[in-house]
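Take a look at this single chain, the form predicted on its own, given in structure tokens.
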Amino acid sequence: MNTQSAPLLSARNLVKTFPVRRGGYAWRPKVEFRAVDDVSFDIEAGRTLGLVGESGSGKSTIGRAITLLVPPSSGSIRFEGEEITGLNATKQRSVRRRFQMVFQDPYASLNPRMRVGEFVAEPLVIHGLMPQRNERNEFVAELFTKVGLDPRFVDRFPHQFSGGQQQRICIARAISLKPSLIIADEPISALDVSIQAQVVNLLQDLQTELDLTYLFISHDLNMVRHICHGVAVLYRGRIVEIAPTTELFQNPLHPYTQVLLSAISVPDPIVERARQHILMDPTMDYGEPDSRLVEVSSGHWLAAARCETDGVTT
């Protein structure tokens, strides 16, 4: 995970912990829930890394983290080369400008009394950016023309837009305090399959015309294999594999990666019938006693205690 050059985002030793009762009884002590253990990253400027795991692994809540929505517990998280775990409120205000978030169900993000032109102008409102409105209406409708949509929509309200539309429209926010980083947790998961390689290559576009960098949290393997430059893949709170994207389908050397992946479909029902198909074992214990990751090869980073296990050379 040691690069070259400077990380645009780096995390270390990252946990997040929860207190909760066990069995859900109010009059049981609370015990501490680590949603995420001891977790380490980076992404480099204008690099797409993939967060993959099951559901409940995790992934959200090192978005959150990331962003500062869900504070963490203990670890350290540098952007642009600055600390930003532990900053007061003002400070936090202004290094939020610089990382966004476009969350999952995007009506669930809409304010649906608030005209869609009002939401995206919203973060320039509080950040006191372009106090003049004639200026923040222009902007947005550049923004709302940037992301696919006809700028004469800003009046409309959400429940007057499909899925997708909406979608667009959290994006367009999302861009419009010219972030260097976003974060994408699960964007397609809620959009029609027709749906989703639009706004995917959107993201790619956007990418590549506003120099972005993304963490993209999702399920679907095969959009990540499309977008990410890498992959890191996480079980029960911690990463186990780390790679470029292309090393990590073509060798997956950790047991839970190998699972991951065998369970991508083939869009040929002759091959997908052929395929041996490798599943879960419900006796085995996919998780890592040790958080430390080893570089197995140039940028392919695994679990330390699964080198010793298998017998994986370094």
Contents of the next structure:
Amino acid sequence: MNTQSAPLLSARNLVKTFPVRRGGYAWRPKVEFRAVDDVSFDIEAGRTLGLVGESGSGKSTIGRAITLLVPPSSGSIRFEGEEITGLNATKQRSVRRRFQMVFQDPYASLNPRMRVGEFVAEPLVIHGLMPQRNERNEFVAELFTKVGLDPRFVDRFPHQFSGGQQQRICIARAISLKPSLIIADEPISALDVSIQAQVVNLLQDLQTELDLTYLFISHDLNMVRHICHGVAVLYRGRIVEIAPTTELFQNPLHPYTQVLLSAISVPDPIVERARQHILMDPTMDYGEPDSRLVEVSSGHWLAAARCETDGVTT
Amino acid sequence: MKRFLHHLVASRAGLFGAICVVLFVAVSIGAPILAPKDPLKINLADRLASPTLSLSTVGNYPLGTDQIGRDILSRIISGSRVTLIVAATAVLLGGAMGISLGLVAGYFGGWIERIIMRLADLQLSIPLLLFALIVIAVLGPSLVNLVIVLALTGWTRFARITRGEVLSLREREFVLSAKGAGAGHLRILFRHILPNVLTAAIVVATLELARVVILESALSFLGLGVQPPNASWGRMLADGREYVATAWWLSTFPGVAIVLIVLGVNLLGDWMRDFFDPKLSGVR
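Target state, the form predicted in complex with the partner chain; input state, the form predicted on its own:
Now the full complex is given, and it begins with the chain already shown.
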């Protein structure tokens, strides 16, 4: 297992807090809400790490912190061996070329006033690549073909496309800079089920073709199982369990992971009806407030209370 | 351009608006040639002559004369210059000011936003005529000062609308995605946010234009705007008020001109908003 060289991306003790006032009343003192709380993980080059958890568990915030769209409050992010937090504006710009993001809502991700070809070419213009218009147009046409769109559509506006096509446009834009990492923030959850598989297959094809690494944020566990090599389970801003996909699905150890996996529906009514569900108890706190990840078997890490782990380590 | 014309002809309201606007602009450009008589020439013998269309006499006034015998048609034609220039520059100036301040306020937020928006509130809290009186009293009445006053009273609407739009656009994913692609603030503001704000701004601009034409007439009425003997529609409208019972044509015709230009601009603005919205203008 431990044959890995330096991982492509490694996050250590990532924290993002937001100041909030309880109830939104201006006279109440601000308290810090920890959306992401001490999160650490690695992604190796060419792999896909799934990030799963319920709404509000901090999935998207992690994605945005890694792409530096929201600056992390503390912690370190190393990308290709280089620390990317706290960079100045120029350095940040150049490092951004190497990772791109695909968002959940493809329509909101497209500028309604911009022709899609122009939109796909924009990152190239920003970074001053391909200053020649002809060359750029050719490349955009190539990208369109690569994501399965007709290159003749470059002069159209976003609303003239279906949701799946719009997401393909977003993907084309994301790969235009030839990044090594793509953070996909629920890229398929806004799409029709019949389209989801197509887009996921496209993502997989591009992964092998362009040597991409994915951070795949999702709450669709079936999809995660299908495309991810490893899965991290997030609960209230903390990672409670992280393991290779097969290991996690066969041998979930954390109670929250068990609840989550039990919620996957089986597309067979007889099996589904007979199945014993582990129901989530919303009043229960599944996380240990003061826990850390312990490796229980090769590559399988589990959050455990510090007192227990102290016993293990000493 | 061809598509532009084609689309314009297809929309009847838009075409009507465009014709009104083009007509008035052409009239104001060619005013010295088009005016049949000297708009300033007083002819007391023909005072308050009613509109006639007889082509024979020299003293033929198609739209009548005012209380000191000046030809109303000629005055409307020469007044169109003042009115259109004042209204257009005031709206453009106010719009440019309001949109840019609104963009900055909405996009950057924080103390910049607080300062700009409180400034707008301050502006709105001053009674319009009082504000105009103070500015004109300090700077003296002139066309330039009139435009400045009108622009200063108009920018707040643009700023508020723009800021509101920016607040919602700023959180949209395409702005995040531009940021993620390494775009700077200027690119995000001008390529991604501004084009999406313009729809709302055009609507405000057409309403503002109407407001400015009427406000100009009010200020001219108070002697703060266009100075006599020069003609402006607002001034003519105001001057004709006391004669309305006996000589209706004094204020009716300038009023009709104001109605036509305001209506024309509104229709044209409506059409432009639709035309520039890719969603509404169909497959192109």
